[in-house]
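A single chain, nothing else alongside it, follows as structure tokens in the form predicted on its own.
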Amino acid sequence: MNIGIVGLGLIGGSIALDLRSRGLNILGVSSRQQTCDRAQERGVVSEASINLSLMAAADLVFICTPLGAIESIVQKLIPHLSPDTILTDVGSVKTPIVQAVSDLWPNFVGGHPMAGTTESGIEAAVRDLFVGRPYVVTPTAETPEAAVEKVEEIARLLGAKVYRCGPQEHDRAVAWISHLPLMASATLVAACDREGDRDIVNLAQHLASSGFRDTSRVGGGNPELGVMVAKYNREQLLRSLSIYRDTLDQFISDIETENWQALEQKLKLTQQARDNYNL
């Protein structure tokens, strides 16, 4: 089987080896010649190109370019694609892309591998990376059955937990546990960084162990992919967004009327509900 990825990065070449030590055939596209050479050095593809009819051999591409560009990706392929071809992307934010997408290609499954590391391009790409983690697929009622179970069938193999879900349901739910901890985590750096005395700015980040460095790592991420989930998903991290700042506000409201019972009642219940999270 032949499988072509467009975007060499972190998820597209990650895909790519884990899948060529199956066995399948990788066929890579890349916008830049230097990523292209460097990912045939590494063996993360068999062949590589900058040109997309490199995809007219492939039974199945991923798309995995940032989400600004799937849709106008998927144009330009088009032309180059066998009609029994399948397409799937791996876009974090799944109802506008799948809208788009699945009007230019009715053979598209969207989908949404969950899995990452803060590094970028094509030496970050490493084996394993999806191993027990979950891997998200959101057709619709018109998406082919067949389509979706060999998508379902390739995320198995890379040793993924397969969900089966609405891109709608996906946005929700991902806007709570992705979305919304990126903004909180940006906002909490942003807010340190106000502290108007530096001296004790300075301290605090000489003082700053492993706490600080969890809770802010996503938000010291890569700038255009919280643009991106903010513009893509706007809707549904807006409502995540407001029901986090009026719990806030509650908590915040306990310190100041120094109700303390209240406080540790609501931390003995985050304490219990964290335990219900897939970590």
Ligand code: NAP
Given for the second form:
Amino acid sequence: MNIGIVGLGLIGGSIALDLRSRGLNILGVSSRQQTCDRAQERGVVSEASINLSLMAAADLVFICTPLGAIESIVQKLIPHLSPDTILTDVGSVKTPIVQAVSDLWPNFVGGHPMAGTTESGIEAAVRDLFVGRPYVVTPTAETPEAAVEKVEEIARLLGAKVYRCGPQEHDRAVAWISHLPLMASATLVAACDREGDRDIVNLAQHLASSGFRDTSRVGGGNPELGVMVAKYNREQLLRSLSIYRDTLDQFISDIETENWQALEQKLKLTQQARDNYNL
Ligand code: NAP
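The block above covers the form predicted on its own; next, return the form predicted together with the ligand.
Next comes the full complex, this chain leading.
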């Protein structure tokens, strides 16, 4: 089976590495020749090109570019595809992508592997990134079932745990567990940087340890991805941020009024609630 990957970065390169190691033939397209050369040097792909015509031989194509490029790439890709080619993407937001691309190519299955690192580009591609992690597929009522099952089969080959839901449900859920944490983590670092005394900032930077590493990690990732997520999932992100701000105000109020009992009660509930998440 020939698998096409368009966008040889962190996610595309990591999918390519794993599927190639499972014996599949991987054809890769990326926008820069330098990336294609490096992908071949690293053994990420069997063949690589900056020309989308390479995808003519693919049975299933993963679009792994930044969100803003997906629709226009599909438009340019279509003339090269045979009619039964399955298209899927890995974009972190689903509703606008699924709406736009399904109109262009009915054999399209929206997808989102829930794994990443703070790095980007072909050098960031790693093996086993998706093992044990959720891989969400977001078909609509019109998506062909055979195409959905094929994408799920490939996701299982990556070692991922497959979930199905609608694109809107996906965007609402990931606003809570992915997009809100990204903004909360970024604003945490931004707030620390607003400390006026540079000596204190300097000391804090030296004293930072595991707690700060864990809470700041997702805010220190690829800025382009953060902007794209905010732009494409704006409504759901704003809703979750607004509830987050309200929750933060309740915590502030407990501390201002020295209501330690109320604060402890909230922290007991969050300690219990955290166990319900797939961590
Ligand atoms: P990335 O590391 O920056 O990779 C994207 C790659 O796409 C770049 O390396 C770039 O390679 C290539 N590219 C850009 N424009 C292109 C074009 N017009 N045609 C062909 N290739 C193009 O980003 P990423 O983190 O892998 O994210 C890719 C997608 O995965 C995004 O849609 C994102 O929402 C989704 N995602 C990300 C994460 C995460 O945590 N990072 C997790 C799940 C899903 P060149 O060097 O050739 O320009």
